[in-house]
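The chain below stands alone and is given in structure tokens; this is the form predicted on its own.
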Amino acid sequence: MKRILLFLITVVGLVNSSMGQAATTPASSIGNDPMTSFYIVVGFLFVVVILVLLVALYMLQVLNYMVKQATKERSERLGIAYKEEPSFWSNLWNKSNDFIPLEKEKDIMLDHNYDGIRELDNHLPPWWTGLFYGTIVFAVLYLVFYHVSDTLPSQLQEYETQVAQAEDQARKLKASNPVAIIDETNVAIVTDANALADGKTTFLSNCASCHRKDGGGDIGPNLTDDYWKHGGSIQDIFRVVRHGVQGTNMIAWEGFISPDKMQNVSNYILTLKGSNPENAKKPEGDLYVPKETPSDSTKVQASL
């Protein structure tokens, strides 16, 4: 009973030092959080499981008491000795060693001697011998199942099988919505001046950093001239946008921005051709020259 008592204390204390806490945290963040019920009855259930458990121990202890007593007390008045009998853990631990009682160890005691020591010739317990046959077995049927007649799907299967699944779910949601799904292979060249406005303030929140406001470039190259270390298409600069180039400071901004917003500043990144801004700078990578024809629209100008 001391002990439940002093887990309750113990309890108690947490309680109230999670609430001092939660005291000090702004209330909104607190309400603001989805899962806060969620931990607060989850926390709640696990306090009573374990507190019910801790009182029905302390009772299987108390009648299991009470049981030895009243035989104690019943065999005094029988005038029989009293034998505690070895309770139900004490049986399954003897049973799962099988231990060699102590006046019967002169039986399997080897003739070898160290210096006074003498050996004990102990067989392997049956809890074991028991987990080692049952490896056997786990190897024989894994063997049987997985690789002679292929009854369950091997990790390869497993993986190909998902691999397939996740295919299909990309095919069914970009048939549903194909503006979620924007990769190199449909990136379109957009003139919407919403769109290009929305890609414009993308870049002065995300880009303007490394490439300045105007694209003039400074840690990231000039994005104003006809010469790109990775392309100029907007295939090219989609690509460049979504997954980073590794070594650069040039991040992936895929999971950060959509995938729209990667196609607008993208776009917005082709209207800057040509704008010549005051102390760019100097050409880096390639000269680009589009496949398409002048009149294109590849050369988007944007009215914003």
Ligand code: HEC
Given for the second form:
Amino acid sequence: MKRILLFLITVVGLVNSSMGQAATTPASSIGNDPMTSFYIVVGFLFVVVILVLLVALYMLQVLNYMVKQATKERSERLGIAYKEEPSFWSNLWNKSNDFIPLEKEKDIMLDHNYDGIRELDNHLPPWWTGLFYGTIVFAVLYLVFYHVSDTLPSQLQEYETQVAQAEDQARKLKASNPVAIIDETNVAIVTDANALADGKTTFLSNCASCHRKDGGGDIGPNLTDDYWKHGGSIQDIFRVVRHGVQGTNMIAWEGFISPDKMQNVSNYILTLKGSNPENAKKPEGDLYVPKETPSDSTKVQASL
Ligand code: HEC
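May I ask for the structure of the form predicted in complex with the named molecule now, the form predicted on its own having been displayed?
Below is the whole assembly, all chains and molecules, this chain first.
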């Protein structure tokens, strides 16, 4: 009994937490969302209701047992043979299956005979037909509610509301914390000395092992020349730093380095251009010629 209880609590907890999370992406807004506390309360009520039901069921079981014992004793005292009544569950089982007892099988035997193999004319178990009619009723209700009266949102509508909600959340997040949403579409050219110094620190501690301290290249390509495998604009560099290059040693740094630090290190890389360090690696990739518009990043995206 205790183990069942523990199991139920865990299941309810898991279901509840996953529902809570689905409703509260992105992660940083968990706790701000009024739905989260709603789910917690509903989950809690659910657990309490299940516990009460289980206790009630257990009490009923005990009561049943005591009544049975008492009846048994009484019939023994009165000298009547005690015959146990079928329980509610066995009644339900028999009703929902409607088995024909073995003795009555000959009544439903069909008269054909295939080399001794004969066939019974059993009808479908009532639980099955019930379920079947249930699906028809469900389909009709579904059609009415989702497609005719439009009372309930269709999957597409649900998807659209969720997207709208997410966009709304993203807008709020953007407004409250502009640093968190630097990406390759809005990464900026930074010339501020502090930012570049910060970029250098990041470069020396995270990138120098592969690109060398001076950016001359080792495992990773030379970052000081005009040749780039993935484009040399700030957007291109930021994108490679953020997402990495799959299948190479260049990992995605998103999650390890904050977006503003990725912006700083990308800008620091730009300052290395033309520094011509000694014994630098041979140029790799294509000659990158800066254009007026940053739209060349789209061309490179295709080659990624
Ligand atoms: C474990 C080795 C390794 C580390 C550490 C590493 N890189 Fe790289 N990086 C590479 C390799 C290898 C490539 C070439 C990928 C390819 O072949 O496309 C690369 C490519 C790049 C490119 C694109 C170069 C081009 O020619 O287009 C940039 C920019 C870059 N890395 C920046 C960084 C930055 C910034 C860091 C630190 C945050 C870093 N890398 C850390 C191995 C590394």
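Quantities reported herein were computed from a predicted structural model and do not represent experimental measurements. Positions refer to the first chain, counted from 1. Basically, rigid core = biggest C-alpha set you can superpose within 1.5 Å across the two forms.
Is it true that Phe256 shifts between the two forms by 2 Å or more at the Cα, once the core is aligned?
No.
When you overlay the rigid core, is the Cα of Leu204 off by 2 Å or more between the two forms?
No, because once the rigid core is superposed, the C-alpha of Leu204 moves less than 2 Å between the two forms.
With both forms fitted on the core, check whether the Cα of Val245 differs by 2 Å or more between the two forms.
It does not, since the Val245 C-alpha is displaced less than 2 Å between the two forms after the core fit.
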